[in-house]
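In structure tokens, one chain follows: the form predicted on its own.
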Amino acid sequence: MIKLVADSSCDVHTLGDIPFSAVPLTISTDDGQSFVDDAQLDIPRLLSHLREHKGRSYTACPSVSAWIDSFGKADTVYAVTITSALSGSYNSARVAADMHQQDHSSASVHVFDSLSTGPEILLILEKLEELTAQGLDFDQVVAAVEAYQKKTRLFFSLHSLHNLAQNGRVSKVTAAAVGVMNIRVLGTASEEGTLAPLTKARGDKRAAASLLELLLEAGYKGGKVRITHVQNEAVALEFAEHLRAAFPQADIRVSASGGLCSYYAEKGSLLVGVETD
């Protein structure tokens, strides 16, 4: 049996007809509240609690045992994690993969470090679904996905960097300049899997125009686009329409971010995963 697995930064809990599991990360606050990023998570409640909470908050990656449980009895597993530059999820999954193969001598497990998050992980999962449906063998799938990763990118527009700065993901100096005077910070996931701010824009309309420029500069020519948002559906849909106007045949989909991406990206954000040439 073939199974696809990802941590919950992928923002989805089902994936077509192929067996799939999303292994949840956990978001916690120092007042004792914990939010498991699974299909039952009430994201508006999570965001409301974070806005009202004045103390620290933090995240925890899936345990090794949680990854092992997600593999089940599959003899072929492809797993995808949030970037290893920002989380221990990849290392945890790698340990689980080794243990699964020790316990199942005929099993093959490969863990892909996405060097990204959210909609770019979804693109990788969709490519895995496509390749496995074609009947490629394990090594062919791994090689094809690794090549595909070189042709995908993640871009973002954020209203706030508070939670990223609080958890040491970006500098507090950078974070302090965002969230005031209607400023959005736009950036990308770097080749090393870190967050790389590129420019700033005032207001959602200018931010969307700047996002489109960044996509074009990166080599976007009409490939797949996956857009996720945190309580900002109208702007996400408007951005999608701008893309469709320029690339009418493009496969573009919009959805809400899951818990982990909502926590880090915060309210008002857009995350855009694209195929480039």
Ligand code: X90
Contents of the next structure:
Amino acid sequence: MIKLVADSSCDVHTLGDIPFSAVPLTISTDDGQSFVDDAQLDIPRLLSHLREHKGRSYTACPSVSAWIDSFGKADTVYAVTITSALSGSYNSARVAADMHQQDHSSASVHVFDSLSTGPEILLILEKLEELTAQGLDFDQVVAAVEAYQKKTRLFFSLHSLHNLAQNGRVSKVTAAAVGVMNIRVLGTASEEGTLAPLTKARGDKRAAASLLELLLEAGYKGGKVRITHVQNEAVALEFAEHLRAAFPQADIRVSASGGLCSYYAEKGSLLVGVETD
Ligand code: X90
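Any chance you could show the form predicted in complex with the ligand after that form predicted on its own?
Zooming out: every chain and molecule, the one shown earlier first.
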């Protein structure tokens, strides 16, 4: 049996017909509350708790044993993690993969470091679904996905970098420039898997126009697009309409961010995963 797994930064809990599970990261506040990023998580409640909470908040990646549990009895496992440059999730999954292979000598596990998050991971998962359905063997799937990763990108528009800075995922200098006067930071996941700010825009309309420009500069020509938003569906749908006007054939889908991306991207943000060329 083949199984796909990803950590919950992928924003989905099911994936077509193929066996799939999302392994939750955890968000916690220093008043002792902890929120497991699974299908039951009430994201509006998480965000309102964070808004009212004056203390610190943290996240934690899945443990080795949580990854091993997710592999189950599958003999072929493809796992995808959030960028190893910002999280321990990849390392945790790698250790789990080695242990699983020691216990099941016939099992094959590959862990892909997305060097990204959210909608770009979803693109990778959908590609895995497609390739495994075609019956490619393990090495062919791994090679094809690695090649695919070179052609996908992540762009974002963020309203605040507070939680990213609080947890050391961006510098305080970068974070200080945002969060005032409707400023959004537009940027991308760098090749190294870090957050790379590119430009700023005032207000959602200008931010959407800049996002579109970034996509075009990156070589977007009508491939798949997956857009996620943090409590900002109207703006996400409007952005999708703009794209469709320019690329009527494009496969573009909009959905809500899961808990982990909602925590870090914060309310109002858009994340856009795209296929280029
Ligand atoms: O291990 C952990 O506790 C999780 C840490 C995750 C830190 C980064 C999450 C980023 C989420 C923010 C906007 C997009 C940034 C893309 C950079 C690759 C989303």
